[in-house]
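Here's a solo chain for you in structure tokens, the form predicted alone.
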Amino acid sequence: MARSRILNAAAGGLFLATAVVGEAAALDGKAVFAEKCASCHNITGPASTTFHGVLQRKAPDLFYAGSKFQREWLVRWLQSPSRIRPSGTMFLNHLVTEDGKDRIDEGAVKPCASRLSAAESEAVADYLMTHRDAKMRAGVVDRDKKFSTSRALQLFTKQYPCVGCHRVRVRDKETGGVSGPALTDASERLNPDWVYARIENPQYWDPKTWMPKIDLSHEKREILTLFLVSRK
């Protein structure tokens, strides 16, 4: 009796995934990002180039979204939005000045209000990795390949000013800055070849960005990919 229940279980469930999979086939995730994303993000490209532009700026450039992003992580967040930059898309936007001291407004900020369904968010996801920066290189890293965190974490906070912007977890706890995007589960999020590029080059991705190039070896790149992909 207790395996009739669990193979219906396991046949209701696999009903409903093929279910979701066949209505999801059945919409176009290019309509659906037209009318429920379209009008806060950047789908064309390219970036903005001017300051008023980046302030001007609703949610993330989404031109190269196959390049950035996992589409497993994109399917799940679509269907549930959460925030993933602290400070909101621009900081300045949000910054207050209270008894001579800036903090960010959070009561301003605000996660992406467009929910969709588990068939929509397969349907964009889709399209969304349909965008892709064909002179991106793949293949550079390898996240399975060993490194010393202790090293990375040196680079990551010390050396160099990443944490000043971003948040991390390590050892269960959480530090870094709000200015930038959180990347306590950039290993579910980010494709580690664009965070590769990413770290290699940010004006390539975005022209006015504060994050600085920095004149990195590729070891350097590499053991700071690794740390930041193996967060979670």
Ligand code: HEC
Contents of the next structure:
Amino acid sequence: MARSRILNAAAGGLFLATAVVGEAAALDGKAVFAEKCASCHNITGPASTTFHGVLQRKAPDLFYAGSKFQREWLVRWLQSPSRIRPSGTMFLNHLVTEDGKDRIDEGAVKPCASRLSAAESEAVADYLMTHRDAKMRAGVVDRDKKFSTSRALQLFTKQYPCVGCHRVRVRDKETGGVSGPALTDASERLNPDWVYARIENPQYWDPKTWMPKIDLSHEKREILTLFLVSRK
Ligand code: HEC
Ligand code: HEC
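Take the protein just shown as the form predicted alone and give its structure as the form predicted together with heme C.
Expanding to the full complex; the earlier chain stays at the top.
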């Protein structure tokens, strides 16, 4: 009697467990995306080739998300997004002029509207990770490779204009401009090989982006990438 009750309880538990797994597996990431995300994000490509198109863009393009992001970050972030771009998707749309001076109205910048459940987030992350750029080289950056932080800082903040547009953390302090995405959490968010490719040729990913294409040696581009993506 006691034994059969335990067995029944165990079977019930097993049934519950499979029901939960079954529910997650049944979620179709593509369908969730179409319903909750596609009104703002471009998932089919290509990127806009006109400045007007960039001004109209409601949210960052996601048609190469599988090359760009780390899946674990997506799963977490899509459940409660934090701000990445201090001036929004396009900084000119949030520029205000007061007393002859330009400033960004950061209060008017809206974060991503995603509020997915954990199960939805897993399914959508899987769907996003299937959107890869076929031409991007993989295995270019070894994120555990040693590099000189002082040389990286010299490149990022002095020799090249990176810090004018991007926020980074330098000795526990945040510093940098606001017209580009903050790179403070790039080590958790971005795929190192994609960071390298994005620095190498910004216009390949977004023909009308205002990030300049800078001619850099492999060594300099690698140091800049490691500075942004190395595990802190
Ligand atoms: C109302 C418009 C809107 C909707 C709907 C929306 N987003 Fe966003 N999303 C944004 C904006 C704006 C950003 C840029 C936020 C930032 O930089 O802080 C963003 C950023 C993102 C990013 C980071 C992109 C990057 O390049 O850094 C991802 C990933 C993302 N959204 C996924 C989703 C998913 C998945 C959904 C649906 C569940 C969704 N979004 C729904 C507006 C939206
Ligand atoms: C004039 C401003 C500007 C300068 C200078 C600039 N960037 Fe950018 N950067 C941008 C913009 C704009 C984006 C993409 C915007 C978006 O995705 O919404 C970007 C994207 C990136 C990304 C991808 C980040 C992400 O989350 O999508 C990396 C990495 C990056 N830049 C690194 C650099 C480095 C390294 C330098 C210096 C060699 C540099 N940038 C110089 C404006 C700039």
